[in-house]
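Just the one chain here, the form predicted on its own, laid out as structure tokens.
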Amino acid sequence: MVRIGSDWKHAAALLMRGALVALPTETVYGLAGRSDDPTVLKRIYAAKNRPGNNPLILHCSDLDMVQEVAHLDGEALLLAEAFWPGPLTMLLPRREGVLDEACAGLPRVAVRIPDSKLFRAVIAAVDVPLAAPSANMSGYVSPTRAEHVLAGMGNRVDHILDGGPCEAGIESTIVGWDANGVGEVYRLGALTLQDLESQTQYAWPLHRPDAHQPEAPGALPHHYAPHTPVCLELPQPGDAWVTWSARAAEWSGEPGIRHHRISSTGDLAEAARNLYAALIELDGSGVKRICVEAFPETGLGAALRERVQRAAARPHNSSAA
């Protein structure tokens, strides 16, 4: 039976022995396992029902550990010094010895240092990078609380370390560099484009993903989606209406519409912390659709907007993949 606990040393001991443990980060809960054991990595893919061509993110405790698995220099090193620990993942040339299962056989490996002292303490104790995609079934909403992991994965995970609600609430931003050394954003996330541009002094373009051969985690065309259809329209009776702005919070609504506020003041950081929890809660409430108020196209709003669009792109008659 899966146990939820708060002892990080116990979680580390389980990971050392090859267990799969859900760990809290500042972004979402991750399904962690040793990155140096191919059997463990295959278990991660199987537990999530994750496509084998969808690479994983390796989580490291410090820059020395990053250098053990990836070549970190130039602009990437500058970003690391500016934003790690934090919600930034970088696609870097992998070093010899990194397992194919960790990066779907690609020449680059996705790495980051999480801004969670709890997670970093576990990594340091295990003494190897931990592969840790989100602790949910592939394609479903990422968990931001320990109970979300338990409800979504059950006995597919060996243990859950409860670190409370995640601070950021959405996944890390992923960046990489093309053959000419030009930086690209592979996934919008908790670190904004404006944050990146403040360090590099140029505008970062968005990478165009290949749905058949993802180069980065989280690049599937529909993702982050509950079973209940998500829409970007105004709600009708029987729908839920998820709002974040002060103006929408004042809306009294029509009969038969369930109003769910993820921020009442227009605070996008608060909205990000609460968005996934709202989608998970409403998914089990019996509403016909989950309608979400549009987010801004800049700053953190851009990442939130992209998440809702990806959730809405999921075919309504499909189940979690």
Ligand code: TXA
Second form
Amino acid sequence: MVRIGSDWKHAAALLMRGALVALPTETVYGLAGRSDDPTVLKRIYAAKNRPGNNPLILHCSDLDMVQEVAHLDGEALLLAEAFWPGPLTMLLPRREGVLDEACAGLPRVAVRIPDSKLFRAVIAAVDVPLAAPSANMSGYVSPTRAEHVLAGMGNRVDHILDGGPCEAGIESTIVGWDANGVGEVYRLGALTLQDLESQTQYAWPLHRPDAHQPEAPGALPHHYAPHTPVCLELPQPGDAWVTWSARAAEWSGEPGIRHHRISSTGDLAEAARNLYAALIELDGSGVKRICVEAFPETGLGAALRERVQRAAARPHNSSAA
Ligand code: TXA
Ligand code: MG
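Shown: the form predicted on its own; wanted: the form predicted together with this ligand:
Starting with the chain above, the whole complex follows.
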């Protein structure tokens, strides 16, 4: 039986011995394991039912640890200094010694320093980067509270470190550089395009997948989805209506529609903090569909919009996770 605790030293001792421990980051809960042990990495993929070609993120406690696994210089170093610790993941040339299982054999490894003192203390104690995908079954919504991990994969982890709800509530932004050294965004996330642009003075394009290369499963359209259908339409009786704007918060309601506010004031940071928790809670509530108010196209809205679109793209009758 999995145990939930709040003692980070105990979590670190377990990780050192090769256990899988769910840990809070500022974005979402991660399923962590030591990145220098191929058996541990294989167990992470198996626990999540994650395809082996979808690489993991290595979480480091400081820049020195990053330099041990990746080449960090130029614009990447500039971004590291501006945004780490924080919700930014960078795809960097890997150093020798990084295991193929960590980066699915690719030439680049995904790295970030999370803005969670608890998690950084654990990494520093284990003294090797921790590989940590989001602590959900592959394809499902990422957990932002310890109880989500327990409900979603409690029998597949050795321990859960409860650090309370995650501050940001959606995953990190992932960036990389093309062969010409031009930066591109691989995944929108908690760090906005405007944040990136404020440092580099150019507009960051979204990465266009190479038609000849199979796309990482993490980038497939139906991802981050609850089992209940998600839609961007107005709700009908039997549906849930998830809103964030001040205008929608005042909606007086129609019979049979379950109104769930993730912000009442149009605060997108608050909405981001609450969106996944709302999807997970409503998923178990028996509503027919989860309808979500449209988010703006800029700032944090862009990442939230993308997540909901992916959740809505899920083939509704499929049991794929
Ligand atoms: O906020 C986050 O990033 C959370 C917390 C736990 O840190 N982690 C997270 O990990 O979202 P995960 O595994 O759920 O998503 C990582 C994404 C995947 O879509 C994977 O395909 C992509 O990062 N990725 C990792 N390494 C890559 C690489 N070398 N090239 C391209 N994509 C990569
Ligand atoms: Mg994930």
